[in-house]
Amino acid sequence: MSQNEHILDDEAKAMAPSSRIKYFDMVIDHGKGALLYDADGKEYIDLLASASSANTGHSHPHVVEAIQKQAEKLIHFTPAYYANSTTSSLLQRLADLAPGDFPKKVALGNSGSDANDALIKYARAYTKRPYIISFTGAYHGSTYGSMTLSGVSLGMARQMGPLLPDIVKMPFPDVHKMLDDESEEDFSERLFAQFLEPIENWLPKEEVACVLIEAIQGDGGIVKVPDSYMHLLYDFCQMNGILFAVDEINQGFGRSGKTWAIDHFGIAPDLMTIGKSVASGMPLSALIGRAEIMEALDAPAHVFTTSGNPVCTAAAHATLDVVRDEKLAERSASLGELAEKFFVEEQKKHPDLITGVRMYGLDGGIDIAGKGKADQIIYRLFELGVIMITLRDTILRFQPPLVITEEQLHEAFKRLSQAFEDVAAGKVQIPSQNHIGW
């Protein structure tokens, strides 16, 4: 029995099955940059970046050093009662980094899920309105508030209702839904008419507190909101006293070739949630918003014992240093052009296999002709030493660490090309016991 198998067998005796989405039997032992190593010593190129929570790569030396130094000084005393200099200095740094030339304040948490719970709390408290609008295909987290906001998997709602009241899901303007010969502007107007239909019939706009959207949906398939739709939505919120909020948990910190996905639209949101890569995967999140909104609640409306843990905030300071000093947003944009060129060329080779390519920096959704083929591709990649998963059954999720070297990226392209060739030729068979995906 391999080390991977031994560890997984022991783990299964005590692990709740809801805690992991099943892909392949691997135990990650260590990582460096864009490379991972399993418990048996096999090397993998990481094209997932720990669900986009490792934009700075694995064990970046600057982040490791910051964690070590802070752990020697103070591991934890809850910021719910007393300040510490590491956490306090991070608040203004995050506020300054968020879009918008207006005063902002920050509420820290432990995960993106509770950041989106915070958004619900503050939006309702500030506006004195009950309804929150989110979108189909969204993933906002797994706490009761954030899972109610989400709309990407029945497994996030089945057997757990009733969910949070007064959350309304609108149809996301997913480009997969465009009609033949429909322009992006016409598509945006058609989908926005669908958005308005409930508001014109049963949802009073004066009772809507906030609209929350991902500028680029992550788990929904790496799908960018059409520019015209986003501005229609933003203008509607502005005209009706509705807070406009964005979830940047998956897409922030340079992932899409800009610091924030919303930067592609030139819009400054009233509220923004962040997490994942803010501390290179250490448990930290935040809601950042206009100061007047963030002053709508007082303690203990949103406090946690470990939110703002100084080791995590030290990691966040170091992460922001790396994003700035290594110009990761610009690097993502540049390497993303190479990735887009590669996938477009592969689509030309295999038009019956690859049906669409969307790339925003090192942030790609690659449409595959059917779940079976998509599963075969990521299974073959796993055999070839590449970590990649699917979204919504048929979309390859391409999100490598932003520090991946060009040499590593081209090696990943070589292995991807091999996987596409093997699947197109019918050479890949997945063992029957494998369960792949959500």
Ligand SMILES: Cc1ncc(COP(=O)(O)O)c(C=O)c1O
Second form
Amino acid sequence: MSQNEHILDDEAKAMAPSSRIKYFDMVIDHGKGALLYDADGKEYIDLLASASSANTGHSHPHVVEAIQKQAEKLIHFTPAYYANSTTSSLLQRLADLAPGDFPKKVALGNSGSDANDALIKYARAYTKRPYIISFTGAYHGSTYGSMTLSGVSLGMARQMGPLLPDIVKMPFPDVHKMLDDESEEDFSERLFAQFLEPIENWLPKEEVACVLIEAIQGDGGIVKVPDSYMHLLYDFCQMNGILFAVDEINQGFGRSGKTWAIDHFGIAPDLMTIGKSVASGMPLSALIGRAEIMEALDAPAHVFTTSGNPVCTAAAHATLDVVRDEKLAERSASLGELAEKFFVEEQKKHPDLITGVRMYGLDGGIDIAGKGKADQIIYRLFELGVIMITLRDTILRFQPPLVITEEQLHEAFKRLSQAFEDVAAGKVQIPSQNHIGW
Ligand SMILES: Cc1ncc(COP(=O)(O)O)c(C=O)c1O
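Could you drop in the structure for the form predicted together with this ligand? We only have the form predicted alone so far.
Following is the full complex, with the preceding chain placed first.
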């Protein structure tokens, strides 16, 4: 039995199965930049970046040093009672990095999920309205509030209800729903008419506190909102006193080739949630919002003992340094062009297998036709030493660490090309018949 198998066998005796989405049997031992090594010493190129929480790569030396120094100084004293210098100085830094030239305030949390719960609390408190609108296909997290906002898997709702009341999901303007020969403007208008239908019939707009959207839906398949739809939505919110909020947990910190995915639209949201890569994967999240909204609640409306832990905020300071100094957003944009070129070429070679390529920086969704074919591709990649997962069973998720070298990227392309070829030729069989993926 391999070390990987030993560890997984032992783990299975004590692990609740709800906590891991099943892909393949591998145990990560260590990582460096865009490379990972398993318990048996096999090397992998990482095209998942720990679900986009490792934009700075694995164990970036600057982040490691900041964590070590802070751990020696103070591991934790809860900011719920007393300030500490590392956490205090992060708040303004985050506020300044968020879009919008207006005063902002920040509430820290431990995970993206609780940041989205915070969003519900503050939006309701500030507007004194109950309804929150989110979108189908979205993943916003796993707490009661954030899973109620989500619309991507029955496994997140089954047997756990009732969920939070007064959260309404509208149809996401997903390009997969576009009709043949439909222009982007016509598609946006058609989908926005679907958005208005509940508003005109049973959902009073003056009772809607907030609309929450991902500018590029991550777990929904790396799908960007059409520009015209986004502006229809934003204008509607502006006209009706509804807060406009974005979830940048998956897409922020340079992932999409800009600092924030909403930067593609030139819109400054009233509220924004961040997490994942903010502290290079250390547990930290935040709700950032217009100061007046963030002043709508007093303590203890949103406190957690460990949120704003100084080791995590030291990691966040170092992460922000790396994102700035290594120009990760620009790097993502330029390497993303190489990736787009590669996948489009592969699509020409295998038009029956690859049916769509969406790439925004190093942030890609690749549509794969044929039942089980996407799983076969990621299985073949796993054999070849590449970590990649699927979304919605039919979409390849391409999100490498933004520090990936050009050489590593080209090596990944070589292995991807091999996997496409082998799957197109019908040569790949997945040994386990268990369901894999979401
Ligand atoms: C867009 C988005 N929002 C929220 C979350 C939840 O974040 P966390 O898993 O840190 O609670 C995720 C996680 O995948 C996400 O992709």
